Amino acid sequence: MRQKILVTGGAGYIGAHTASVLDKEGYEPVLLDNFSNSDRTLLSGLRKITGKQITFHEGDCNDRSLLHSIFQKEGDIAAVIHFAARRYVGESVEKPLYYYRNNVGSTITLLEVMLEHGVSDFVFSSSCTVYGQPDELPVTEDTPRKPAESPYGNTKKICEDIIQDTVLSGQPIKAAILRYFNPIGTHPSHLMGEVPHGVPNNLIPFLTQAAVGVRPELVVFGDDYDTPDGSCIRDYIDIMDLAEAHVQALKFLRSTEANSLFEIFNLGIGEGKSVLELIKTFEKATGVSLNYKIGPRRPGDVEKVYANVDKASEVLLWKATRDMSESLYNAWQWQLRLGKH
């Protein structure tokens, strides 16, 4: 019998790709989403990829009665992977209370309902934003967290602390905190990818939209940083590698006999690539010439950050295997499916 895994934010970019891997690995994903960050496009792609009508519940993780009804209706949920959160830095600056109520409140409510229903295994979607601009690179899981640059980043820090305090209190929660870096790419079938709402906040959908003509050009924010080519450096990880890491984290939690557990894992490729390097790689992988210009630095941007992923390799038996060229080619094919939308 396949174990049911509740995936909050399951219709989103990372959630839907993780659901596809869960299904492939013999689990039964149960999705929950309110479509505030997503739409039904990825559910259709997921259905085609899996050949199954994946169980889906529409609603908000802050809705305690809805969560109770899902746990009761499904009956035997084995674990929860929690993606659901608002994730736009600029919006969080404008609406901090909304972000705290939504991101932090939903995590508290979910943990409470899990405990009431005797579900202990919890994989939490965190972010490398908690490191800010680190003093040393690459960052390890022991690298000190810096003050958050935005309410969004602060919600990730606060949620990590809430989960850790819950575990330290002796509550039967086994938690894997996954701090990931910059997800890019799509499912290799090109049936699922990133679907931005309005003007994209992330680099890759903006880049592909510029390449297809939806945007007039791509702006590179700054070429005067202390990096080899002057542009910011990030750790870009393929979405399928990232999705597979969530399933490995789940297997790790399911295999441990501890009553309570709190472990943090960095998820990246362990290597930094600059924005200008990424642009050149995209052009080479796709044969498309990109219209871009250099603009001023963007306030709050970190100069460079990339991960040490030794812990994930040793404990989760996971390592990123896909290269940037493959990720960017897949992202371009997805954009061609979307067209000029």
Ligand code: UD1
Second form
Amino acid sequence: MRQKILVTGGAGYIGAHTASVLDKEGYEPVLLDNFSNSDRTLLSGLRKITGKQITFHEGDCNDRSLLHSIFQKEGDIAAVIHFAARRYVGESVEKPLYYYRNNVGSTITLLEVMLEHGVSDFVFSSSCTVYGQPDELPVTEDTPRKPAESPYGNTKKICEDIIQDTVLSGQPIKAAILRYFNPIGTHPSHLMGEVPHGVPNNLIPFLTQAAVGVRPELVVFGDDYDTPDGSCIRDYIDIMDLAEAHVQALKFLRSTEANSLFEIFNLGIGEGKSVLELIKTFEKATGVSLNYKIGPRRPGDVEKVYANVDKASEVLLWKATRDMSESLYNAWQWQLRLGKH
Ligand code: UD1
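Switching forms now, from the form predicted alone to the form predicted together with this ligand, please provide the structure.
So here's everything in the complex, that chain up top.
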């Protein structure tokens, strides 16, 4: 009997990729999404990849009665992976209440409904944004969090605290907090990938759109940072590696005999790459020459951040294995499928 895993934000970029790995690993993903920042294309890709009609519920994670009815209808949800959240720094500065209502509200509602239905295992999408610009690199899970630079970053921090307080209070919640570094790439079938709404904020969708001609050029945000080539450094992790880490986290929770548990894991490759290095790797992997120029720094960007991933490797028995050329090649193939969208 396949265990049902509720995946909120299941039609989103990370959610849909994780659902494909859940299916492959013998779980039954049950998806919930309101399509606020996701796309039906990913659901049809997921159907083709899995060869199955994946159960899908359309709606909002803040909708308590909907959540109740899903738990009731499905009957035996074993665990929840909570991706559903808004994630744009700039938008969060303009609409803080929307971000707090959406990201924090949904996490509270979900935890309450889980407790009412006796479901304890909870995987939460957090972000390396909680570290801000760390004083020391690489960052471990014990690296102190910095005050958030944006309402978006603050929602991740607040949600982590809410989950921790719930666990500390002795409520039967077992939580794995996954702090993602920068996810890139697509499913190797190129049937799923990132579908940006409007002008992309993140590097890869912008870069592939510039390469295909949707955008006139890519602007590299600053080349005067204190890094070897002057551009910012990040830890770019392939989406399939990231998706697999969720399933490992789930297995860890399910196999740990505790009533309550709160563990944080960094998910990255453990190595920093600069924006200019990434551009070169993209050009080499795809044979496409990119039209880019150096522009001013983007406010709020940190200079460099990359992960220490020892804990995930020791406890979750997981390590990222794909290399950047492969991820960027896949991202390009996905953009070619999307065409000039
Ligand atoms: C951002 C958010 C992070 C969030 C993540 C996923 C900030 C400070 N951080 O991460 O909290 O979890 O997105 O949504 O906003 N770049 C360019 N040109 C571009 C776009 C990006 O040079 O057109 C550079 C950036 O300066 C950065 C790197 O590419 O150095 C990665 O940027 P991006 O993909 O936006 O991710 P982060 O800023 O690291």
